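Below you'll find only one chain, the form predicted on its own, shown as structure tokens.
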Amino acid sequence: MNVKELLERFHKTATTPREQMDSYLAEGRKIVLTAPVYTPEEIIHSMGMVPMGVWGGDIQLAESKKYFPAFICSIVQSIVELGIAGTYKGASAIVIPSLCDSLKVAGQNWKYAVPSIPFIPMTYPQNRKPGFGHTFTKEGYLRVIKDLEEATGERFDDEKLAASIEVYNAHNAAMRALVIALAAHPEITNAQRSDIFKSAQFMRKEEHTALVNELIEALAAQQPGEAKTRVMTTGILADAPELLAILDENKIQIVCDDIAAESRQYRTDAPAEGASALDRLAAKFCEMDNCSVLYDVEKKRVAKIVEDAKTADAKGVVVLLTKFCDPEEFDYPLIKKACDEAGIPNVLIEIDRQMINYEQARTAIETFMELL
């Protein structure tokens, strides 16, 4: 396929996840939903099932308000809202990690709001670097495996997990290479870039890797388009069509990102060696860093944002702050200070899954462009 055909394929998958889910169900595959972030998809994949990401949607909330206070992340609320509405009908289970306060209550609410889809908790340690952090993580994975076997009837095998780890490591490498390839091609819009990342949530990783590698090869043979203003984005989500359209209208190109739903999850591979495949997977989580929901008293993420922006020759940093996301809100003052000290212009855009008007964001971005 050529670049246009590949981009259309990514767009279709990103915008019609239910169709993708139905196609897998029609093939006789079982679907396990994976909530953000760092849910152990490799385990699900190794058991012959399809992990499908659930990051909520840009919808108005109604039924989920019965379970959550108003001042809680709309990503979590919209996941439950979609579950109540039957959007995920046919899924065999949902795995929800506990890396923030909102996610901790999401699973408990899910049990009562969507009883037809079993809830499986994944409890991660905050102190993940010491040896006991690895042990705790592995025990959490064993709990997930036990619950998955009970919910789906499938069985876990460590050798199959080793094979799945290779599939996911290959996908990580492809996504890292993709960021570099897209940065060299301003003609690829931010909306199209988002489609590629978002489609990865809904496809089997080996299928997505093949398409991404094909796109990288096709881009290498294509003449780059006219240069745009290069920026870096940071935050939890960056998939709102209206927001991406504003960036594209202002000839802004996202050349790198620190977005939880995008590049953050592809930075760390499972190590090549370990006592078992499950130990390797636990080591992968323990080695992760530079994320607002991962405990780090030194806040190394802040320095990495500055470093990545400079490496990618980004002229500014766009902070996309998900409303009521405490971990991101705590990091923002440090990010702003570090960018200011490094001489990197930055702008804060507050976003929410319920937003229907992005005119305030438009004004902020246009003002930011004048500054740049």
Contents of the next structure:
Amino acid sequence: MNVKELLERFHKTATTPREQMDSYLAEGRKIVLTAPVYTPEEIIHSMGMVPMGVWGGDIQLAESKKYFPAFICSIVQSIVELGIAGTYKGASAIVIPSLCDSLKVAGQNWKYAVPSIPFIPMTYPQNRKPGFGHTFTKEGYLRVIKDLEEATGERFDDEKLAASIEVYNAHNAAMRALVIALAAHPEITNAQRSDIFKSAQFMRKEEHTALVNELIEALAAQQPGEAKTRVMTTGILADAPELLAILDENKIQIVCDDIAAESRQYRTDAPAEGASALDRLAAKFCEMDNCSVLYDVEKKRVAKIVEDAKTADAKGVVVLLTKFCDPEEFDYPLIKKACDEAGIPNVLIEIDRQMINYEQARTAIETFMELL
Amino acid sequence: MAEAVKKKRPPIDPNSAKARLGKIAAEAYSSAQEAKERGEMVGWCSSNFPVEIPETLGLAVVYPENQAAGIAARGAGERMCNVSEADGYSNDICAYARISLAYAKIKSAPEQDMPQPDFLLCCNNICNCMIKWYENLAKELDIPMILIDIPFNPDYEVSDAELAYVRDQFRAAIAQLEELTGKKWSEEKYKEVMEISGRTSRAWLKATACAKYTPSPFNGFDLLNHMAVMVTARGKLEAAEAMEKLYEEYEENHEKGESTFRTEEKYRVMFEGIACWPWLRVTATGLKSRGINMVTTIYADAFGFIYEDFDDMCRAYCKVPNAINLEYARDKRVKLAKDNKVEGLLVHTNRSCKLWSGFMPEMSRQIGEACDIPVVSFDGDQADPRNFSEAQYDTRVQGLMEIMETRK
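Take the protein just shown as the form predicted on its own and give its structure as the form predicted in complex with the partner chain.
Time for the whole complex; same chain goes first.
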């Protein structure tokens, strides 16, 4: 496929996850939903099932309001809304980690709001660097395995997990290479970039890796387009079509990101060595850093944003703050301060899944462009 | 609305539990200030951090949540929130955190001053927001932070895996603190502290359980004041003695047919959530003027920690209200409601507390069904006065009273 065809393929997958789910179901594959921010997808994959990411949708909330107060983030509320609406019908289970307070309550509400799809909790440690953090992560995975076996009838095998880890590490590498490749091609729009990341949530990773590597190869043969203003994005999500259109209209190019649904997923590989594949997977989580939902007393994430922006030659940082997201809201003042001190222009845009009017965001971005 | 029948307010006896508890709460701040002035290290400590650790090590600690509640109750919540919001903190963030981050910056609040910290003791068994708040304090003040991570437990029981993880962290925190402060852990001292903390907790829970009597020998809002001692001083001997005195007084009240709820108790409700500190008088009066006594709340009982040994202590800290699943949280409340013959549930939908409020609609529905009582909620905030509407509160409480009346 050429670049255009590949981008169309990513777009279709990103915008029609239900079709993708139906096609996997038709192949006889079981689907396990995976909620933000990190879940042990490799385990699900190794058991022969397809993990599909659920990060909510840009919809109006109705039924979920019976379960959540208004000040819980719209990502988790819309996940439950879609669950109640039957959007995920056919899924065998959902894995929800407890990495923030909103995710903790999401799991509890899910049990009563969507009883047809079993809730599997993944309890991660925050003190993940010492040995006891590794042990507890592994225990959490063992519990997920037990629940998955009960819910789906599939069986876990450590050797198969080792093979899945290779699939996921290869995908991580492809996604990291993709970011670098796209940074050199301003003709690829931000909407197209988002499609590639989003489609990764809905495809088996070996299939996605193949397509991404094909795209990287095709791009290498393509003349880069006219330069745009290079920026870095940071936040939980950056997939709202209206928002991406505003960035594209203003000739802004996202050259690197610290978005939870995008690059944060692919920074850390499971290490090559370990007592078992499951230990290697636990080590992967324990080695993760630079994320608002992972304990970070040194605030390394903040320094990394500045460093990444400089490395990617980003002229500014666009902070996409998901409304009611505590972890991000606490980090924001420090991110702003660090960027200001480093002389990196930055702009705050508050977003949520229920945004209808993007005019305020448009004005903020236009003003930011003038500043740049 | 019921006509208020006011009983005469007796003068405060300096030997009363109320006076003694008030003194202990005030001394929690003054003794830490004195320690600071002597050159000792002072810690800021989250409310459900195992107090046994600093107490055994002989470390002076103060409690930012308690301070924020005090500042908010004395009318300065908005002023302090404005300081942190000017620094870029969203007004959606927990107001205790906003007040605390503001205090760490401006270092003064006449409503409740306390010494600046040399280290931070954080435990997230009440919320992960606590981690983010303390991370920022550690960064801004450039001081060490010790985190005991007690995850939200999705299961009814504490698993062996969770117990082991928490126990290892307790031991690691002790070692870190020994290194940081030069103080030494003594098993003998720990046993003493454990005994006192247990004594205080048992007395506190016995006192709050006096709500089983009809009428209740106390106004439930008293518990919100006395609770400060449970947060800041439950490992101290004078706290144990004062709580035992409180229990005695409540029993005496019952025997004499008296109560600190100084009007006729027409209805008995359970209150859900953290107190609405900036509007404490309004929320109390809205109930009392209708003869509604808030006889019980999980918020008060949450600070009674009963355990028998180190492992049991770890388990107790895994079972605080915000660390447990919906079913366990529901069952604890159903027991409280039934034990105390509650006729209605008043839920504070607390804008500051996502975890506490996040599954409250479903849980309160289940409590209402299990206890066959009406459930009414109101919007508010534990410390930001802007998130509360007196008119809404009044309407909701009136509605609750009318339903309770029809069910008499």
